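First comes one chain, alone, set out as structure tokens in the form predicted on its own.
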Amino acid sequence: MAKKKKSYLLLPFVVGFIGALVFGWGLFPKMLFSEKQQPFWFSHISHVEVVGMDCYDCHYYYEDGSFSGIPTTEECSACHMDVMFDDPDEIIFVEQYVWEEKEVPWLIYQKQPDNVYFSHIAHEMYDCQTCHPAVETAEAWPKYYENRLTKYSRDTMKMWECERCHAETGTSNACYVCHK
């Protein structure tokens, strides 16, 4: 009789545990992150393999060592002042951004919080894919998930990732190295 009573006590714990797992791994991430789409497709393959551009033609360092990031619409318009191919994404870019003189609102997968200073030139010995998704060979954009609270990408580099790499390479993990 006492054995049967114990199994009734265990049932709420098991149901609660399974419910917590379903909520924590299944529902909470869907509530916290929203999936967003890039404004249009941009093919790195066409620019590198077809046109023969180098990564640094668009993503370069300024003289002071700071990184240019994503090229501006004005920089792209040097080649794309008019539609060059029968590509619907290029038509969107030229007609909606170049001709309208607007910046493309790209979603940045690795945008860092405002209190973080990341120097690309200090990390130039690493492949870009060490920190960024491999978009240069992609046929479609990786999914972008935005945190509804912080507005940062789910793929934003986490502090523990920076700390681990710094520890492995003997680089200081002092706060002032990465934080303003």
Second form
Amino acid sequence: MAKKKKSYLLLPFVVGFIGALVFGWGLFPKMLFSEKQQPFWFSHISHVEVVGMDCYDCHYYYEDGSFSGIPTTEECSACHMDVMFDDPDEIIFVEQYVWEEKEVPWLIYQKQPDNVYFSHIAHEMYDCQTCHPAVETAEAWPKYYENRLTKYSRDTMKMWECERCHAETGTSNACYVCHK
Amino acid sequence: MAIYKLKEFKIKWGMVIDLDKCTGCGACMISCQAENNMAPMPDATDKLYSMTWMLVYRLSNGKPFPDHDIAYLPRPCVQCGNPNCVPVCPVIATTKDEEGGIVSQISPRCIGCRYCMAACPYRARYFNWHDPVWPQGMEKTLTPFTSTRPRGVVEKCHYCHHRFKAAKEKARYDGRDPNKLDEDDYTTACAQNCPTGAITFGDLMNPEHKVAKLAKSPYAFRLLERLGTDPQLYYMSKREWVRRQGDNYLEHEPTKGV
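Moving from the form predicted on its own to the form predicted together with its partner chain:
Now the complete complex, all chains and molecules, led by this one.
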């Protein structure tokens, strides 16, 4: 009799615990992040393996040491003035961006806040995939999750990740090394 | 003197301002505001609320004509070797820990308590009383190199720190050591735009830099030097009365310098 009563007493706590786990691990992340789509598909493979381009043709350093990042529509239109391969994604790019002279609003997986300073050339010895998703071998865009509150990408590197690597490599963790 | 252990730096970015060359034109103040994304103030004449990391003071020898003389004294953050603002900060938003000796100020971390402003004997720190608002069209003058600050945080001069970073990037691109910058690699906006060349900028620890020599000049002095703050900003003037106003002297005490 007493045993039975005890188990009934525990039941709401067990249900509440499981409910909290489901909410915390399952529902809340879904509520916090919204999945976003890139404007259109861009294949690194077809540019590198089929056309024979080099990574540094688009992602290069300027003479002042800053990094070019993603090429501008003007740079792309050096080749893509017109539709060349009848590819649906290429048609979108040429018709909606090259002819309209607009920049493509790519979603950047590692976009940092305005007060963070990052120098690509200072991190040259590392592979790009240490921080960036491996898009150069991807057949489709990795999923992009946007934080509904902060509007940042879920995969943006957090400050503790930067600090841990700096501590491990003996690099200074002074505030002004990464902040502006 | 210091209540906590001071860091030793191999590089100390510093300035020497020749007060005999300064005409008080204010080009340094304007170039600072443009360089560091400062919004136009609602009322720039109200000096209690205006933001001027670089501020030109007017000094007078107090004598009547014909002996009257004036001097202008531009005052950015003096980047103390022993900063008063750093130990009072409850959230470590301001530190002096990076090579180069520039006192950092991280505005997203600042809680706006203004202890640092009370602690700074040079009044080099400013509080954002208003939201920064750029009139339509003027937001195009914003640069991506300095982050803008919101209302409710303290900010201050950081010797155009983004230019320091850019200089290091350029040095890396050229295959040079980013910790051995030349004098021409890195300068502040105020030093660059001073029409009379009154402001000299460089590494005080590097004997090849002009500032290292000028700082040892017999005419060089620092503001309120006897407080023990050890600033990285030097002034120089051949006029004794100007040097005398740089510190608190008793009547019988001789002025420092020649």
